[in-house]
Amino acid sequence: MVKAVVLGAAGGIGQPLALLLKANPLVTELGLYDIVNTPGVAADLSHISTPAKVVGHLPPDDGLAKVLTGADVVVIPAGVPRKPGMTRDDLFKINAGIIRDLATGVAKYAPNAFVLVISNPVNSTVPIVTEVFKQHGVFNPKRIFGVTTLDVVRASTFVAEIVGDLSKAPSIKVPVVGGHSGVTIVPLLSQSSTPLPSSVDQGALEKLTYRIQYGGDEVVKAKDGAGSATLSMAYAGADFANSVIKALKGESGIVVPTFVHLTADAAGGEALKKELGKELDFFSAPVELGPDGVKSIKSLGKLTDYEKKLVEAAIPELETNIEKGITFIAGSKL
């Protein structure tokens, strides 16, 4: 039995994410929560002929407590999307309060659940969730994840385009490390399971790296103010949730990049800090998942000189983002 919960289930990411989780045969119960429309979304999904029983709750009548009770996996896409002209700082101010309040609910009603944070900016919202859990005395670093899978999905797709065979996209694996915004996104293209063609010179490599880092802007611009990367994010979120659920049920050997607190694996985290040459609390690295969450944090492997420079450029921004989340909670009343 696996109960998955989506907080922010009526939104642009939440609805397609809930649909994909309803279609997952490993999910036996699906709980949906949002400030509007959730009962309707739940009723709609409940007609789909898959095993998961669907329930939807709104804030009144202890809706958050009801939806979270018994949850095994909690996916949080709640918040407002980034709009044209909106900086990530603008986005942070709005979404930080939303995430703080939802994290408080999870800490109270589902403290042992795996928490998958999608809400942007992930580099700051994951530290917010962590600090809330610490204040409630239920922090387990092995069970809190920042979902960076969209960067991995984009990297796989864009490499397949360059190779000239999109049928390879599902099988192409490119580790993407660092964080989940702009310069903090570091695709390790030298480690792509399908090597880039020899025709890809340094200039083309830099263009591809930039496209992976700023793919979200590409979607925002194409939607002309009508939204951001909702469908691809929902796919990526459901894909990562599936990895967590499979590990929870005992499947071994699942390694995926995700933004985690480096104490989740003390030895692996310390080794990674030495690789980075920096004392960071959080970093997105390849992580092996197990029944209890993070089983081990892996090395970044052999980096090219170009990739080393990308990692170096990511670290100061990551430090700022992480501190912003921690500082927000320090100034909040829980």
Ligand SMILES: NC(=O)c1ccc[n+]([C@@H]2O[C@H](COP(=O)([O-])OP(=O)(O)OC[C@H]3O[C@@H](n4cnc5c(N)ncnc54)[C@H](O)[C@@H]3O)[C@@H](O)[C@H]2O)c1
Contents of the next structure:
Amino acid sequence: MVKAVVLGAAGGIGQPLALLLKANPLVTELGLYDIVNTPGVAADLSHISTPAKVVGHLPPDDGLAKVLTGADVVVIPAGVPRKPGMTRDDLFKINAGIIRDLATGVAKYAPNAFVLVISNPVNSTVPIVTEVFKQHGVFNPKRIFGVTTLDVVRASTFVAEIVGDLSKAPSIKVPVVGGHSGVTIVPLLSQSSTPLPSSVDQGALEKLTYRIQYGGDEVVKAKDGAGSATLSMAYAGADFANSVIKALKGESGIVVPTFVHLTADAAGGEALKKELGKELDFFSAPVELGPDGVKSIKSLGKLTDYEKKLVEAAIPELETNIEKGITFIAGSKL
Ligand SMILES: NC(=O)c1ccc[n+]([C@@H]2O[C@H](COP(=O)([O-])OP(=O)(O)OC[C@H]3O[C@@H](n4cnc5c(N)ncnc54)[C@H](O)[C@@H]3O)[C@@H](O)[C@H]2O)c1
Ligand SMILES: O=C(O)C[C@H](O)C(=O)O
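Okay, that one was the form predicted alone. Can I see the form predicted together with the named molecule too?
Let's see the whole complex now, leading with the same chain.
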């Protein structure tokens, strides 16, 4: 039995993500929560002939408590998206408070659930969730994840385009590490499971790296004020949730990049800090998932000189983003 919950379920990401989770045969109960429209979304999805029982809740009548009770996996895409000209950090003002309040609900009503944070800026919202959980005495670093899967999905797609064979996209694996915004997104293209063609020189490699780092901007620009990536994000979020659910049910050997706390308790976190040469609290690294969440945090492996520079460039912005999230909660009364 797996109960998955989506907080922000009526939104651009929330609805298609809820659809994909409803289509996942491993999900037996699907709880939907938003400040608007969840009864309608839940009624609609409930007619689909898959196992999950669907319930929709709104804030009145303890909706958050009801939806979270019994949750195994909580996915959070609640919050505002970017418009052209904005950075993800510009969303902090509004989204930080939304995430703080929802995380407070999760800490109270589903403290053992796996929490998958999609809302931007991920580099700051994950530290917010962590600090809220600490304040409630329920922090378990193995169960809080920033979802960076869209960067991995984009890298696979763009490499397949360069290879000239999109049919390879689902099987191409490129580790993307660091964080989830601009220079903090670090694709390790030298480790692509399908090597880049020899025609890709340093200039082309830099262009491809830039496209992966700023793929979100491409969508924001094309949507022209109507928001940011929703459908590709729903695909990526459902894919990551499926990895977490499979690991929860005992499947072994699942390794995926995700933004996690580099705690001493999680095997590999301290080693990764040493490798980075920095006392960072969070980093997106390849993580082996297990039934209790993070089983081990992996090394970044052998990096090229160019990739080493990308990692170095990511660290100062990551530090600032992480600190901003931590300080926000340190200064709030929960
Ligand atoms: N991690 C990633 O790779 C990634 C990718 C794309 C988008 N995002 C982020 O995901 C977030 C959502 O994007 P979207 O396009 O779905 O936005 P959206 O505006 O379409 O949907 C957001 C939903 O959140 C709901 N919401 C707002 N406050 C809430 C609260 N307190 N409780 C519950 N629900 C609440 C809104 O009612 C809305 O339905 C944004 O912050 C966006 O930047 C992250
Ligand atoms: O770009 C955005 O603001 C949304 C998301 O983080 C993305 O990478 O598409």
